[in-house]
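One chain comes next, on its own, written as structure tokens: the form predicted on its own.
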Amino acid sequence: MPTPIIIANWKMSLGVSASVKLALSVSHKVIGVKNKEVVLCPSFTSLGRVGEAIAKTSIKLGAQNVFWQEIGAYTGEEAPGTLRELGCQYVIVGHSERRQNIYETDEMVHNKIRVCLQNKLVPIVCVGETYVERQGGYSNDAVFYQLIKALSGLTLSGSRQLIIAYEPVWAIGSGHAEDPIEVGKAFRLIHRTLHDLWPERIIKKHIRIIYGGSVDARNTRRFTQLEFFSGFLVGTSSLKAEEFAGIIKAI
């Protein structure tokens, strides 16, 4: 297995003096933690004092967004410069609140990877079919799709990372996690895909998969022996240092 990353997505649940608390708390909980990549995702008020926060630690800091384009009239926006400027080595791109609440499109997510691989950032690449889609029996139809319209005409090459986060929208926030069984037939379908894209060499040395969905301590080991599982994207379980700890060393 690659080695396993756990990110934490704390979307706009906190405020820059919580979000720093957290940080702290959970830097000291993993203290001696080895072999595993931990990311925080604050919201981007935040980032700065986070990144402070964090500076001497292991963990690393990522952002929930990115703007496809590097500076220019585009008020309220990101540029990826800025995030590296904060100190930013990931960014969340395509989750499906940002696809379902503010309307982003497949051809932005595209541009927005884009965007982050030509400056360093690495993409956590968002997937994932809603409840509808998956009562209607096009779960995998949705991904494929997500997938190929996200990533073809990209390159992989040099240092360059991508993370795919499986993240089924129904999941998202209810407190019931996809089964493993299913998630394990997700993975194998995102790895399919990818092959339709780049050789397995490509794939191997640039490319992670992960889960994301309702995880929290309890569930974890449900998922860390999958095929191609290289770790999670967590939400609500990552606003308690406790249980966020937990996830990290269950893996």
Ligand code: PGA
Contents of the next structure:
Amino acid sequence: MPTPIIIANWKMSLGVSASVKLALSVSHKVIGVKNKEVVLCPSFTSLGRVGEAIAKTSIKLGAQNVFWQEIGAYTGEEAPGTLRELGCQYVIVGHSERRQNIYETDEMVHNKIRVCLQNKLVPIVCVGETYVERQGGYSNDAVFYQLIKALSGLTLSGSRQLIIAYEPVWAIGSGHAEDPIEVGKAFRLIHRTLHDLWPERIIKKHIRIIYGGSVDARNTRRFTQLEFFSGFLVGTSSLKAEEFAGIIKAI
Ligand code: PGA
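For comparison with the form predicted on its own, would you give the structure of this protein in the form predicted together with the ligand?
Below is the whole assembly, all chains and molecules, this chain first.
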């Protein structure tokens, strides 16, 4: 397995002080953890203070979004360079909550991934089927097209890294993680689709595939043996330091 990565997506759940407090608490609990990458993604307004809080630890900082231009008249957006300045190394792109609530399109997702790669930020690209797509038997098509539209035409070279987070939309925040057998099938589909875009040596060197959707400290081990498994994107369970540390230690 490549170095596993465990990413906390704090969404819009915490204010600045609460984010700093949780960051400090997580950093204490993961002291001594080796050969794992831990990333915290607080809201934009908390990035600076959380970045300071974890500066002397091995924990890394990520943002939950980015704009697809580098500078200009884009009121309310955040530039990739600014995120770098705050210490971010990762950016969540195309989360289903943004696709649904902000109507983020595949084209926007593609442009955001491109700008991340051009600015030494690692995009965490979220893909996954909705409940309706699953019921209709279109899960594979949904994931395949999201990937093709997001990733076609991008160059992976040098130190560029990409993370694909498979997150079935209906599993997010539901308390019901997807069956590991189904996750395994989705991972294989993702890997096959990546093969349509890049040769194996590029995939191996530059891409990791992770799972997200109601991961907790108890169900973690059900996923870790899956082929292509490289980590988790964690929402609800990342809001409690003990629970999040439990996930990290279980890998
Ligand atoms: P969840 O969220 O762990 O609460 O399901 C995952 C996510 O939205 O990335």
